[in-house]
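Only one chain is shown below, in structure tokens, and it's the form predicted on its own.
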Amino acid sequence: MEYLLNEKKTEIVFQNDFRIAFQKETKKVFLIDKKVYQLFENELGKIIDGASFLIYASEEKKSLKTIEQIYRFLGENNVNRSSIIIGIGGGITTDITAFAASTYKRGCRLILIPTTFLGMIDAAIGGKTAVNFEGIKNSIGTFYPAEKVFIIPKYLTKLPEKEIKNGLIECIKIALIKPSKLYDILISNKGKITSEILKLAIDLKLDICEKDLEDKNERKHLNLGHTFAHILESISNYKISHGTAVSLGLRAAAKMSLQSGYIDDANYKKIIYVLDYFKLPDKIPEKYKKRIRENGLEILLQDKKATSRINVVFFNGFQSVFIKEIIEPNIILEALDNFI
């Protein structure tokens, strides 16, 4: 599977085993999620043929301080623009790796090996890189597609159920944006992850990214549910996972779309059905109510997607969305109140 993102080719490579044949004559360094390394040390030992840097993958460590440590590692290992930086791990690790590769020496070669469901269908593909800054998620970043992304489903065998759900929710989001068979396949497979699901979700996302890498037009549709989700992640200091936050964000977007008359009750029920079918979160913990009301507006206004107004993705049908500028951002916080 090959895609052209701003004239830069990204190749998505599916394979059934862990062995990857990298170019032997090219200098390589590896940035690896520490937990992934511990789980797959034997398998990774067969492909690592360069210096390695272990990343403690957490939202707190997804920071400029970690990037500084990586820059030092790259300098100590004489990495230059023709070297390949290889990131192995979940979405946090691939985001950090891609950001470091895009900025060190004004851009090094980049290969990503996502090891989570969410990473495979979202974080590692499409060319976005990011770190968090002063409590705001992904507020510093670049657009820098990897030259190759290896999809190895065997990594999912040791993935905790929580991480499977995080990816499932993102997969549902993709299935709700535009017409495809992904929605029906997810339900018919009852949550089992198949290569067909992975390939279809990746293709749906990258079809959008090919047309709009830098998030100026159609790619904004991929932010469905995320305006709400980023508030929830930030006010909870990331105790609310990305998947849980997006699930609540999708419900809030659907509810606001219904209340605003953009969709009818039948479409609303079909949108919500898949979230209920998989028993995905529908309530915000009571303890965060006060924080949302006190800090939600500030977080919303600092969101990287905001301009002079807040852009929110709403539904105007089943598998059909559009972008609406919100003049009064408080209505977004009020929508979250429905789930407290």
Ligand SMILES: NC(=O)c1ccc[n+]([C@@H]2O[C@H](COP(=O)([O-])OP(=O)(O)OC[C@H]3O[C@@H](n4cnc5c(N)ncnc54)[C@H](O)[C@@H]3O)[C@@H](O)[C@H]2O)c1
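What does the same protein look like in the form predicted in complex with this ligand, given that the last one was the form predicted on its own?
Here you get just the chain by itself.
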């Protein structure tokens, strides 16, 4: 599968043995999620034939400090613009690797091997790189698609259930944005992740990214559920996970779309059915509701300060969404309070 992201070709390769991509290259380095390295040491030990830097995958380490350490590592290993930097791990590792590759010497070659469900269908594809800065997630970054992304489903065999669920929620989100058979296939496979599911989800996302890599128009549709999710994550100090927050956000977006008359009851039920089918969270704990009433507006206004407007993605059909600017932020908070 090949895509053009801002005229740069990115190839998605379904192939277990990714050595082929760099075997002949003389200059390569590896940035690897430490846990993934430990879990798959037997196999990765045989494949990795260059200097490697292990990354402890936490949001705290997704920082400029880690990037500085990586720049030093790249310098020590004489990495230049024609060298290949290979990132192996979940979204934290691929975001860090891609950011380092895009900035070191103004851009080195990049290959990514995502090892989480979310990484395969979202973080490692689509060209966004990022690190966190002063408590704000992903506030520093670039657009820098990898030349190749290898999708190797066997890495999912050791992925904890909660990480599978995080990926599933983003997969459901993409299945609700655009017409495709992904919705039906997700349900008929009862949660089993197949290559077909991965291919469909990747294709849906990259079709959007091809048209709008830099998030100016259609790519904003991928923020479905995310305005609500961001409030829930902030209000709970990230105790509510991103996946849980997005699943609650999808419910809120669907309910608000129904109440505003953008969708009818039949479409509303179809959207909610998949969330219920996978038993995804449907209630905000009362203590957080109280905090939303007290501090929700502040969070929304901070967002507005950063982006100058509050745009919410609504449904206007099943597998169809649109963006609407919200002038009165209180209606978002009321939706969270009343609908879930």
